[in-house]
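The chain that follows stands alone, in the form predicted alone, written as structure tokens.
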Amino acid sequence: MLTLYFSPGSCSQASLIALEESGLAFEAKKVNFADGEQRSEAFLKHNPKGRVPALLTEQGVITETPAILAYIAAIAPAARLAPLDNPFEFARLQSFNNYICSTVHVNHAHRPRGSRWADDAAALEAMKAKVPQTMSESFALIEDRMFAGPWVMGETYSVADPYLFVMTSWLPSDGVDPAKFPKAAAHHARMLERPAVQRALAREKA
């Protein structure tokens, strides 16, 4: 059975909403970060970068939310959770994950982890600072030429649904209203409807 190690509110709840979807069996580990867990040795064993997501599975675990996205939509074809059969689809697919992940999220990472790339304590407010309007800049991209609506793809669901849907969760703490982004804003809401969500929610304040 797959297993996936996942924090509440972090980019692992993508995976989580996507593994929902996908309707494969699978158990969900909660690691918590407030006690510093995912640095613990038996987190490290099977995520030696010490983050989450972390899918284990017969073969061995993999890593970062794209592969891990990509991973479930290919092993339940059945849920038509990714454009398998369109090499072009499936890329422009991983096109938009992969901006997700090298940028989007990295200008979210520079608010509350900061430290990451700098100590000083003026380089960390400055980077602070920068949030509101990368993530804008980032969000106002996203609407304007990579949404295609009313799913990210399109009319089809996919797994870049519920990578969107974390994004736009976090644009308030960043500090920008969502409502600027009307797309991005409704599709949000159409994703709260999904009973997939709304599990993988249930599961993260389990």
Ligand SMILES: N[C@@H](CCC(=O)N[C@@H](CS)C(=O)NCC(=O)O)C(=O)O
Given for the second form:
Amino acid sequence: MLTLYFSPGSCSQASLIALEESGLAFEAKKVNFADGEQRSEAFLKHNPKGRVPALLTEQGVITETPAILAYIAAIAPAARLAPLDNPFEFARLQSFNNYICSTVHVNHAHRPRGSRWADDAAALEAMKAKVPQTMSESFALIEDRMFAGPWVMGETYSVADPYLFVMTSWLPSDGVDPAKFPKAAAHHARMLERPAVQRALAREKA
Ligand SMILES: N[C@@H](CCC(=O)N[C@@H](CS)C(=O)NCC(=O)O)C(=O)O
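Okay, that is the form predicted alone; can I get the form predicted in complex with the named molecule now?
Expanding to the full complex; the earlier chain stays at the top.
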């Protein structure tokens, strides 16, 4: 049985949606950020990074969203969540998800998690002030160059879609109007129509 450790509204939502799409049996365990549960001894045993998502498998734990998403797609081939039989297309999918992980998510984290990089109050404020710009620049690149439509990779839905969905959800709190990016905004609305997305959001609220 797979167990996903998640926190509502965080990047772990992408893995939760992918699991819902996969048809795999899994358990979802909420990590309470308000109580600092991600830094508790019990959780650090699963993920010494102190972050979600963490996916417990029978072989061990997997962390890092792109790795979890690729793993889910690989063990549930019938759900067709990645172009597993086409190395080039699979690399393109990984390229997209790694851009989200290494750049877009990190842009965002400079607002709520600036203390990872600085202690100085002025430096923290400067980092926050830059987030609308960095998120807008990343979304302009996604919108103009990376997003094929109607799904991230084109006609076929993949594990890139829930990851983009989460990033688009964060735009308003990052001071960016999603309407500035009509393809990403329409993609977000399209995602909300998917039963798997609705189930994932309901699980987060439960
Ligand atoms: N690179 C990691 C980032 C994981 C991450 O930063 N998760 C955030 C939630 S979006 C977290 O657990 N934050 C808790 C903390 O910083 O204390 C991934 O893509 O999975």
